[in-house]
Structure formats: C-alpha cells, structure tokens
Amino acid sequence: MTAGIEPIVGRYLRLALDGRPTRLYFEEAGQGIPLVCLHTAGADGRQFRHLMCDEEITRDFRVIAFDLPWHGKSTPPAGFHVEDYKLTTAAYTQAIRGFCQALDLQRPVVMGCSMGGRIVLHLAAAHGPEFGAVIGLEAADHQQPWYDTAWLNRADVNGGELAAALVSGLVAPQGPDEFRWETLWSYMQSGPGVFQGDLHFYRADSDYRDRVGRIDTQVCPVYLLTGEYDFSCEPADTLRTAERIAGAEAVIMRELGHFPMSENPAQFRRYVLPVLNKIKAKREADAKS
C-alpha cells in the first residue's frame, strides 16, 4: 500500500434531539445529490466507507454517514450512565430528520441497512415529500426475531464478542475475509447495551405492516436490495414488503448477506450503481420539467 489520504472528511454536528444537547459524528465525501447512509444495529457509519471512496459514486452523490447517538464517535447524552438506551421509531426518525435539516439537505436520498432499512420505510410513508428516494438494504416491514437479546448486556459476558458472534453467520461466504472481519470489528467495539437497545426498535417498535401500503412512490421512490444469504431479513420478507408498496423495486443480491456495503463492496456496487443511476436520471428529469 502506498501512502495517501482518502477523500473522506469527518466532522461533528451539534443539535438538540428530544430536547437534549446532542453531538453527532458524521463522515462525507463527494458532491451532488445528498445520499444519507444509515448503519446497522450496534454498528456505526464506517460501514459505508467504501462508497465514500468510490469515485464513480461520489462524482454525482454527496455520500454522508452519521453515527447515531450512543454509536461510534457520537457522544451519548449527558446522564447516559443512569439510563437504559432503547431506540424507538420516534427517536430514530427525529435523529434522521434533524440531521438532514441541520445540514440543509434538499430532498436527500436515504439509504439504510437492516434497522436502517426498516426505518426508511417509515420515512417514505410518513415524510415522503422530504426525501428524493429511499433505499432499503436488508429491509422489510416486519420480521419475527430469531435471537435472544438477554445475552447482549451481561456483566459475565463480553458483549462485543457476543454481538460479533451473533451476526457473523449473516455474512455471505463469498465475502473477502478482510471485509468480513472489518464488519465484525465494529460490533466488537459497540458500547455496553447499545446493540440490545437498537434491537428494542427492531423487535418492539417497528412493525410497519400497517403503513407501507400508504407509500406513494411517485413522491418518494422505494428501492429494496437484499442479500440472498440473509437469514435475518430473508429475501421472502423483502419481496413480500415490495408487493405491498405500489411501484417499489426489489432485487435479491447474489453472493451477499446482511451487510452488503461492508462485507463485499465490489459485489454490492454491481447492484447499488444501477439504482443510483436511476435516482440521478429522475432528479435530472425533474429539474428540467
């Protein structure tokens, strides 16, 4: 490897969330259409670093990934040590909309993975006119939990290693070993109780089966991309969800699992580039009309 500086720039944003001062860390690269990327449960925005270093993408898209409060480099709110972290639809939505508004992003595209893929369905249903499109990676309107969260925050268990072990089987076998372990590393570094708190949202506060049918894809296009090896959000879950959203496009990605953007970046770009090109073409057509 030769020495070189990557194009990614990291900064902190101060804003109020739920009436509390909050310090969010975000990274970005590129210019053009804002593409806000939402990380998976228990992880952080590093999962999208490969997109930010892809010149073909950053030529037309300003790729931005922020760490939710409690995650990555974002600071937990004051007093976090005397409360239990539990992510909810309301808090998640406020964080995303507040971030986009604070950066004055005009109809950004929002792409989220796993729990990020779940919340973009709510964004499209409840706040569609604010967004140029949503891309749900490993996304569905509901899934039955397959895991036991009680083990994720115990004094006698290494929570980071357990979290990584829990999700390790969700990486497709074709993924390069280097990127498999990089994906798992972010789980090993997660703060105590954070993964468990995220899964509260996923298990208890994000059943969107009653609302996805209200999404107007003429206002906010919906693209769903799911890896064929994902047994957390199975391809059938994604296809079922797409059938409930008139005009939604769904693709099952070969040789990919639950973390496509980080576990196998080269394979993922084969699927995400056509979607981004469609979004770009629509944005250009709308500007001319």
Second form
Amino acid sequence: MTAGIEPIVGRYLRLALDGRPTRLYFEEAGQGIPLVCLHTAGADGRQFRHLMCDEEITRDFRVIAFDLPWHGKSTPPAGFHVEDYKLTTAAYTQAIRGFCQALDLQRPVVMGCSMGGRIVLHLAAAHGPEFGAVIGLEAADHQQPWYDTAWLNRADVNGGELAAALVSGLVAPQGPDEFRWETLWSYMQSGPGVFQGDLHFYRADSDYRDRVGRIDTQVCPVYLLTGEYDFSCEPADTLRTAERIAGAEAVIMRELGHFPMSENPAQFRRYVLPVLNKIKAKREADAKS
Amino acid sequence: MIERLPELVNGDAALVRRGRLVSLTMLVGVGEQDYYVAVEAGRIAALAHGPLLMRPWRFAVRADAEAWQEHWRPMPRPAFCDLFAFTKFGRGWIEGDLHPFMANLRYFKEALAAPRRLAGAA
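Show the form predicted in complex with the partner chain, please, because up to now only the form predicted on its own has appeared in this conversation.
The next block holds the full complex; its first chain is the one shown before.
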C-alpha cells in the first residue's frame, strides 16, 4: 500500500457549554461554504470522513464534523464519572450554535444524521436565519421506538457489543463489508451510557411535530434524504415530515440504511451531491442579488 | 431451511467462538412451526421440531413464515433484514428471558441469519 496523508485536519476547540468548560474535537477539510456535519447517537464525527476526502465536495465546501461532548475524542466534562449523561434539545442546540459561533462560520449549512437529522429540524424552525440550509439524513420530526434503551447501559451486558449488534440491522445489505464494520466499530467504542443518553434526546425530548410547520424554507431550505433500509427512521416518517414543511425536498435513497455517509459512501454521494449543488447555486445567486 | 441451522452454525468457527459463553435452549417459531434449538458453547447440539410438551426454553424468537423466508434471501428487502424490523412491524415477537439474547445479540442474529448462505449458494 502506498503511503498517503489524507486532507483531513483535526483540532480541539475550548468553549463553555451550559457554563461548563468543554473541549470539543473537530475535523475538517475543504474550503468555501461551511458544511457542519452532526454524527448519529452513540457515534462520532468519523462517520463523515469520506465526504472530507471527496474533492468534488471539498472544492466548494468546508466540511467540518465535531464530536459532541462525551463522544469520540471530545473530553467528557469534569465530574462525568458521577453523572448520568442525558442529551436534550436545549443542550444539543447550544453545542451546535456555540461551535458555529466559536468558529465564526457564516450561515453554515448543517447536515445531521439520525438524531443529527432530528435536531436540524429544530435549528431550522427556531434559528433558521442563522443557517444557510439544513440537510436531514434519516430525519423525521418523530418516530416510533423499536427497542428498550434500558438494555444499553447495564453492567451485565457489554454496551459496545450490544449497540453495534442492535444497529447492525439498520445498515443496508448492499454496502461494502468494510464500511459496514467500520460504521459498527464506532458504536463498539462509545463510552458507557452515551448511546442511551443520546437516545433520551431522540425519544423523550425531540418530538418536533409541533414546530416543523413553522420552518420557512425561503430563509433556511430543508433537504431530507433517507435510506430505504432504515426501519428506525422509516422512509414514511421522512416523507410525512416533508409534507408538513412547505418547500422541503425529500428523497428516499436506494440501497442505503441508517448511516448512508459511512456505510456506503459511493452510493450516498449520488444523492448528496445534487443537494450540495443546489445549495451552492442558491448561495451564489443570493450573493449576486 | 431452519433444519440446516446446526450444520450452518457449527461449520462457522468464528460464529461458534463468538457464542462460546452461550449454552441454552431457544425456541424459534417459523409461522405455526416451533423449533427447539439447543446451544452448547456456541454449537447447536440439537434442533427438535415441536411441539414438545413440558420442554422449557429461555427465550423465543418468532416470526411468520414469509418474514423468515424474506430474511433468508441473499439480499433481503427492506423491513426483512433484521429481527427487530420484524418486531417493529408486527411480523415477529421476541419473548422470555431476554438477557442472554441481548448479551449475545450479534451471535444470535448471525446464527438465525445463517440460512441466508444456503440461498446464496443455490
């Protein structure tokens, strides 16, 4: 194998979130329109590494992915060892807005997957003028649970093994084995209770059926992309959500599941490139007007 | 195809190793047909077609026959590629003592998907 250094660069950002010092890890590549990527529950920003190595994307977009506190290489807050982690809409929103403001990103596009796809709907509804557009991957305003999250955090079950085994069924069978297992690896690595804490947000504190109708897509366009194999956020959930948002565009992606950007990068780019091109064209048109 | 489960699982050394701490009997329901699958240290020691009166099991995984057929295709269609999709969509049920099932979830999912390899070979 020939040695080669990827264009991805990683750094740490220090900022206060909810009054607590926080150290966030982020990676980026490219230049141009800021594209902030939000990982799924119980995972980290590595899920977006393929986008960061795609020259067709990084030519026009500065692709940035940060690990939420407690995730990936972001440090958990001091005192974490006596706390139960529970993500909320308020904390998640503060982390994203705080990160974007700290990096002085101008109307960034935010693309999130799963719980990241959920929160972008709230961002568009509550803070639309701050963002250039949102892309929800495997996103809906609400969806039905499919297992009891109490299993995720108990001493007599290996949390990493269980999390990976649970979500393995959400990966479409057509993707390359290499990327299926890399996707699952990040679930195997997550800290104890973190996946469960994220799902507190996903299941108990993010029913957005009451607010997605308020999104003004003239101010903040909304794009929704969902894999046909996703039975967590079902295609029907996404299509129902899109119907409630005037001007939202939704596409169901073939041969993809719940982790499109990491489980099958080649297939995903067929769907995300047209969206990014639309965003770029609108951005250029807005700049001229 | 479920009758071929012992040879499929026992012939997969990595799968047997993954289940090395599993020794129990599970019930697999394929439509109206019940199968008692006895696992010993990851190997399937016996598979018996029910009903068997008074035969205990730790947990049961049931689905309708069509759901299993779809699950065992080389490339299952959406909604049929995972046991939890069965339960979410009302095509399957998982019941009993779920602790060994959840603690060894990858083993049980891969063991119960093993007949997929037969379809691929056909």
